[in-house]
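Form predicted on its own, single chain, as structure tokens, below.
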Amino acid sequence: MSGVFITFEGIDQSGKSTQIEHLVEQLNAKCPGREVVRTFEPGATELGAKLRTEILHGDAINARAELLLYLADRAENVSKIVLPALARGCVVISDRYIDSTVAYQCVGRKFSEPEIAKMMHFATDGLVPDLTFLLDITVAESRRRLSTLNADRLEQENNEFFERVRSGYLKLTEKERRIYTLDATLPADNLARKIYEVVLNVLD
């Protein structure tokens, strides 16, 4: 049984979080036979909540610098979570993962992708995903779900930025076969069965 690798994208409070758990317990519930491990970036590792507390919770910081510091992460993340994971045969989520990049610092930080791209497959030794949902919503929304909560130093960025990020994802979706798109804005209930409906696809 090989492993299965799905990541979850989107601008902030799009609920990645909530869909993730939904899928996880389906999982577990369904497909008892099946090891589901979940991870995120920044910060799953030891080494990882080192970095996380820096890029979103430090004074500000170089944009180049905040680049190294998630594909830091990630290398470590890949490393000590993901691969050992995967060579399990368990189905492996991620809370963000590449794309994440390519929106925020590429687009959104305006980085040159084919430069970045050699990073990321360095930081990874060329892992991608068999399936990557993006949770689409607008700027606008984002920033109405947000209104309640204590924004971190990421969250913080102008209507500008996130423009260009949502923009940077819905490019992505293009041209990358393996990305499901979904809005956002639908019942979480209706998204969880969607979600997981596609998923049952591409388990063995």
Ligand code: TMP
Given for the second form:
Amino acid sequence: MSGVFITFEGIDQSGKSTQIEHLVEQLNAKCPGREVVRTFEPGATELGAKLRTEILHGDAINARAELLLYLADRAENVSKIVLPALARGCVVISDRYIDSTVAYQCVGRKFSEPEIAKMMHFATDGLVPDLTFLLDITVAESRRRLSTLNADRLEQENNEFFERVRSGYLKLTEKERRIYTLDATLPADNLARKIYEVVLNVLD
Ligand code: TMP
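Show the form predicted together with thymidine-5'-phosphate, please, because up to now only the form predicted on its own has appeared in this conversation.
Every component of the complex follows; first up is the chain already shown.
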């Protein structure tokens, strides 16, 4: 049984965590022979947890340094969690991965995509997801769902930044066939059913 790598993407407050929880529950209940490993970026490894605190809750960071910290976190996540689990034949589900960097750093922060693509290839050793769910919501809806009380550094960016990030994601869907886009304003149960159906199709 070969491993399957599934990622969830979307602008902040798009409901990724809820959908990941539903999917993990469904897979555990209905495919008991299949080990499911859940991870996230940034922050899933010991080093990543420290990087997450610095990136999201620390003092202002230079945008190039910020990008490199996300990539360092990803290199750890891939080598310590994702690749070993895929080698065991697991279904690996990651809350954010390479498409976040394209949307937030390349499009949001306006860095060169080809240049960053090379760096991402280096950080991940070329590992691309088998399937990606993009939970799409408008920036206005994301803002409505966001609690301003404990917003992290990224969540405090302005609306133009998030409009660029969302458009970056939507542009990616035009060229990446692995990305399955969903209207994230649909009821959560409805979304969970669709996601599970698509996942069943890629499991062997
Ligand atoms: P989250 O864990 O709540 O989704 O927050 C992670 C934040 O980091 C989110 O605002 C998106 C941002 N991010 C990037 O800007 N680039 C990246 O490569 C990743 C993985 C996350």
